[in-house]
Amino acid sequence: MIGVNDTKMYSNLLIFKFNNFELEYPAELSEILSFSENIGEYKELEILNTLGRSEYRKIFVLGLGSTEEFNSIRLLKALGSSIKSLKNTIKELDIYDNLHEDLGYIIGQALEMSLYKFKGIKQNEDKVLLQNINIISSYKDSINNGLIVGNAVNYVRQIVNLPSNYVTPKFMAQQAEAIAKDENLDIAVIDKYKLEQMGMNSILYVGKGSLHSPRLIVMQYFGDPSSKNITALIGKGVTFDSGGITLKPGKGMERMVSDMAGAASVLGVMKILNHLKPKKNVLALIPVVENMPSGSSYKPGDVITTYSGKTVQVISTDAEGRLILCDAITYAKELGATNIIDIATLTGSCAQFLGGINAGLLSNSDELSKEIINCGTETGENFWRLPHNSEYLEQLKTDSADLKNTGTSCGAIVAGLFLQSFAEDVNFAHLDIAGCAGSSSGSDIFESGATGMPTRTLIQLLMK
């Protein structure tokens, strides 16, 4: 339990310290802090045993570096790393917020995200020892908003970390329905039969080889009914990607359970819009499929008539994400979207050349690109804009159809331009999070596993 109060509650205390500026502390702590050897270096964490000289048994002194370098992201990482290191050593903690500005939104996020632990599917559950945190602060509202955002990120991480025999297209639809009911959102789940009637053949073809029927989830939030502007968030929801007939190598294929991270991030955003109440109209479209090889699978060489009417020749059944997204993009335009952002673990090439440090961003709009990059900077999530020269589309020419579904080089760029060709003149941004959706080593805040990226950036964008 995390709460905000104006008084002591627990037996341990965490305080902040700069290396070039003296913060004010309660008078009763002055004697204890005189023994501190922490000089305030960034992320420096010192443990002081009070030996009965204070109501607190232990005081943790966390260095924040210099005030000149200090910002919200450095606070996020410093506090997150300290809680991550303490969460299995103590049961309870007070945090004394004596910073000279309202940074409660960041404090709340840091606490929620650093406390998360994927417990797996185990008979004996591994629990985090640190169960009770009290923040002594006057910024209750902003802390609570930060906790809400952090909780949404953890929701995304939990879904992405689960195995694909749990997370099926039906499961994703059920999650969306539960969110819509709890948050009073409009929702429609378009099943296989309705998809057939509508002609959403790209989604249908990718799901043909699986026993789990594909679906298209459509959710709506109206924060500004007087405005005609609608932001569409489209999340790739491939609940398991074997590659289909173009089968992936067996080594590492178990990681393909996370190929729905884009879809999960969109669900995470929709989960909290009615709590934060941004004055934006948001449309969420989440195509969910399982890409499997079987006698009924789509095949290399097949030509698909997409929902837009454009035809696509399948070169690789492992380039499936762009196929399910292109139908959703066309439908978003039909529903009146004025800005379209797709989020997808789309290409290995993006993960290879940007790693887990930057997500790829391809866009036909300088303004939308700048907004996303700036919001990412504010949240500590990095985006690198990719070139979008039309010459790259030469790779997608074929005699058999309007487009091929994959080229021969520059995979991340070509895939993004494939999707942009369906957005046409609507403001469009494609976020390739293939390298950033998960981490094998963890970070200051996160343990290894799903990161929840870019949920916080999307929320920041909508709150502007």
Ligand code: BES
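Just so it is clear, the model here is predicted, and its values are computed rather than measured. Only residues modelled in both forms are compared. Residue numbers count along the first chain shown, from 1. Take the two forms, find the largest set of C-alpha atoms that superpose within 1.5 Å, and that set is the rigid core. What changes on going to the form predicted in complex with the ligand:
- After superposing on the rigid core, the one stretch of 3 or more consecutive residues whose C-alphas move by 2 Å or more between the two forms is 100 to 102.
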Given for the second form:
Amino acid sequence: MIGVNDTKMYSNLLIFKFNNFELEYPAELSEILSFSENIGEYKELEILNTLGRSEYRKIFVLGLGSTEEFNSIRLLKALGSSIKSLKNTIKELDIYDNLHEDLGYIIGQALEMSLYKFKGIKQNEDKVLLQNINIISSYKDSINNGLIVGNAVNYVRQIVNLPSNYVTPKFMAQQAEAIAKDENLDIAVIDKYKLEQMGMNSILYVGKGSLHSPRLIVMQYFGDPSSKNITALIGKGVTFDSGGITLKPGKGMERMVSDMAGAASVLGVMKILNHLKPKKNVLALIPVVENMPSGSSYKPGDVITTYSGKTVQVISTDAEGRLILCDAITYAKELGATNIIDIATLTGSCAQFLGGINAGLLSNSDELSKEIINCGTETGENFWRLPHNSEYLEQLKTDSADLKNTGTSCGAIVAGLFLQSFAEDVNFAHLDIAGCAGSSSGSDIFESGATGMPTRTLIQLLMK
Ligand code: BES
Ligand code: ZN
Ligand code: ZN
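Since the one above is the form predicted on its own, can you give the form predicted in complex with the ligand too?
First the chain shown before, then all remaining chains and molecules of the complex.
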């Protein structure tokens, strides 16, 4: 339970301290705080055992560094890392918030995100000890909004972490239905039969080898009914990517349960739009499939007539993400999207090149690129814009079809340009999160596993 109140509730307290500026604390703490030796060094966490000199048993003094360097990302990391280090040693905590109102939004996010840990599917699940936090603050709304965002990020992390015998295309559709019901959003789940009628062959082909039939989830939120602008968020939802007939090597294949991280992040956004109420129209398109080898699988050499009419020769069945996304992009255009953003764990190439530090961004719009990069700077999620010269597309020429689904080099760029060619003249941005969706080591504030990226940046973008 994380709550916001104006009084003490628990036996431990965390306070903030700058190294060049005196924050004000309640008078009853002044005596005990005179014993603090923390000079406010960034991220330094001092533990004061009060030995009866305070109503609190322990006081944690968290350094925030200097006010000149201070920003919301630094607060997020300092508070997140201190909670991550305390969460298995104490049961309850008050936090004295004497910072700026806007920072409540960050405090809420930091608390939620640093407390989350994937519990696995075990007979005796590991529990986090720190169950109760009370923020003593007058900025309830701001903190609550932060908690909502942090919660959405954890929701995303949880479904990305769960294995593919839990997270199937059907499961994803059920999640979307539940969100639509709770949040009062329009939804349509286009099933296999409807996809066939519509000619969404690219999605259908990728799903052909699996016992779990594919779907296209469509959700809508109208925050600005008077405007014709619609932002489409398209999330890659491959619930397991074995590679298909172009089978991946066995080593590490278990990680391909997270190949629906893009889809999950779009669900995470849709889950909270009616709480944050941005003045934007949002269309979510989430193709969900499982990519499996079998007698009914699609095969290298197959030529698919995509929903756009363009034909694609399959070279690798492991380059499946771009296939399910291209039909969704065409559909987004048909539904009137004026900005199209896809989010996908698309290429190993991107993960190798940018690691977990930056997501790849490929876009035909300088303006949209800037907006995304700037929002990322505000959330601490980094995006690196990739080149998009048309020369790279030469690699996708083939005699058999309008284009083929893989090239020979520069994988992340070629994949992005493949998608951009379906967006044509509509503002388009492709976010390749292959390296950022998960982390084997964790970070300052995150446990290892799914990160929930880029959910917070998408929310930031819609709130502008
Ligand atoms: N899902 C993978 C990309 C991926 C790799 C995500 C590593 C996360 C970590 C994608 O479907 C894929 O297999 N891409 C191929 C494309 C290639 C066949 C052109 C890749 O990047 O190797
Ligand atoms: Zn693949
Ligand atoms: Zn994939």
